[in-house]
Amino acid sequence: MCLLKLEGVSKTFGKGTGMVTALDGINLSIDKGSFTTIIGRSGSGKSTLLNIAGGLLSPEKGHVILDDIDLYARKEKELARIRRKKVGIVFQAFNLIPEFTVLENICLPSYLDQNKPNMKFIDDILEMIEMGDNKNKYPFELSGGEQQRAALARALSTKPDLLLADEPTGNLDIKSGEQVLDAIHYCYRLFNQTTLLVTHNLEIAGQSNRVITLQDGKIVSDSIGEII
């Protein structure tokens, strides 16, 4: 069953002789319950694709359909609400609010929608990813790997249909990166969490159901990887 579909999606940046085509007519379907990795060199369009898929960056052409909702046909306020409810995002830079504790950061998406956080579910996630003892700490008290696992818990806190991860190990050492990837894979298996991950690391990509390669804003290969 298709959860996410990109139809003829194009995006450029700049103007005139400085214009760069980030995505060029991308057609892509992501099945529910799949783990897909997007790889490619720097500037190939990986992060642009992820941001458009997550409702963060509007395309110039094409449509993005998430769970039968045409995202960019909606007004910004409604799009933001859909994004908070249906999409969880893990950024390379963590993006935790330094003045908030880990728990407060995780609860923020629910508070923004004026919903009561599911504290039992959040506590369960924190225990699963070995962060239960850190929930009352502030980001500056955590290692990079711990901050990224907190960001993962935040992304999963509202039980999103789609989890997006943009180079989630890019700012981490090898051991911390492995811990974060293990946590993402564990949650994928446990929740059947549809996951779309961007990386430049071929070893990481090989742990996916499906590997898509971008080059100059176009899909140049689409293959089945190892089942996690």
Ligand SMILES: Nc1ncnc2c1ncn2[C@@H]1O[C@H](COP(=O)(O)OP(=O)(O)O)[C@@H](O)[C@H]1O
Second form
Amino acid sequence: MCLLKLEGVSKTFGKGTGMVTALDGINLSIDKGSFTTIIGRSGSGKSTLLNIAGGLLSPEKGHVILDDIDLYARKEKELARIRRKKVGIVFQAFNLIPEFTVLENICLPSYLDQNKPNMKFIDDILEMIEMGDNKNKYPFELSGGEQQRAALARALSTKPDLLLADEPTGNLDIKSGEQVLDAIHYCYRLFNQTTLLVTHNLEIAGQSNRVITLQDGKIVSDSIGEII
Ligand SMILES: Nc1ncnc2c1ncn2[C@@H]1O[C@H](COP(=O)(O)OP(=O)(O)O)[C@@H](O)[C@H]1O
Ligand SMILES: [Mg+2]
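Would you generate the structure of this protein in the form predicted together with the named molecule, following the form predicted alone above?
Okay, now the whole complex, with that chain kicking things off.
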């Protein structure tokens, strides 16, 4: 079953001679329960694609259909609500709030929607990704890898339909990066969490069941392989 569909999605930045085509007529369907990796050189449009897919950036042309909802046909407030409910995002820069503990950071998406956080589920995730002992710590007390795992727990805390991760290991050393990716894979296997991961790491890409290569804002290869 298709969870996410991009239909003829294009995006440019800038004007006149400085104009850059970040995405050029992207058509893409992502199945529920799939794990897809997006690779491509720096500047090929990976982050733009993820941001548009996640409801954070409107395309100039085309449609983004998430769970049968045409995202950018909705008003901004409604779009923000849909995004919080359906999409979890992990960025390269962690983006944790420094004044909040790990647990407070994780509960924030629920509070923003006036929902009670699902503490049992959150505790389970923290245990699974070996962060149970860190939940009352502040981000500055954690290593980069731990901060990113906290960001992963935050992204998953509302049981999103779609997890997006944009170079989540980009700021980490190899070992911490592997732990974060293991945690993402683990959550994928356990919850059948639909995941779209951007990475430069070809080894990681090889562990996905689908690898999409972007070049100059276009999909230049799309291969479906073994299930991880
Ligand atoms: N906010 C922006 N303003 C201007 N240009 C941008 C912006 N975001 C992305 N771009 C340009 O769009 C192209 C694609 O960028 P991006 O999606 O960030 O690529 P990637 O994530 O693959 O490195 C690049 O040429 C980049 O410079
Ligand atoms: Mg990027």
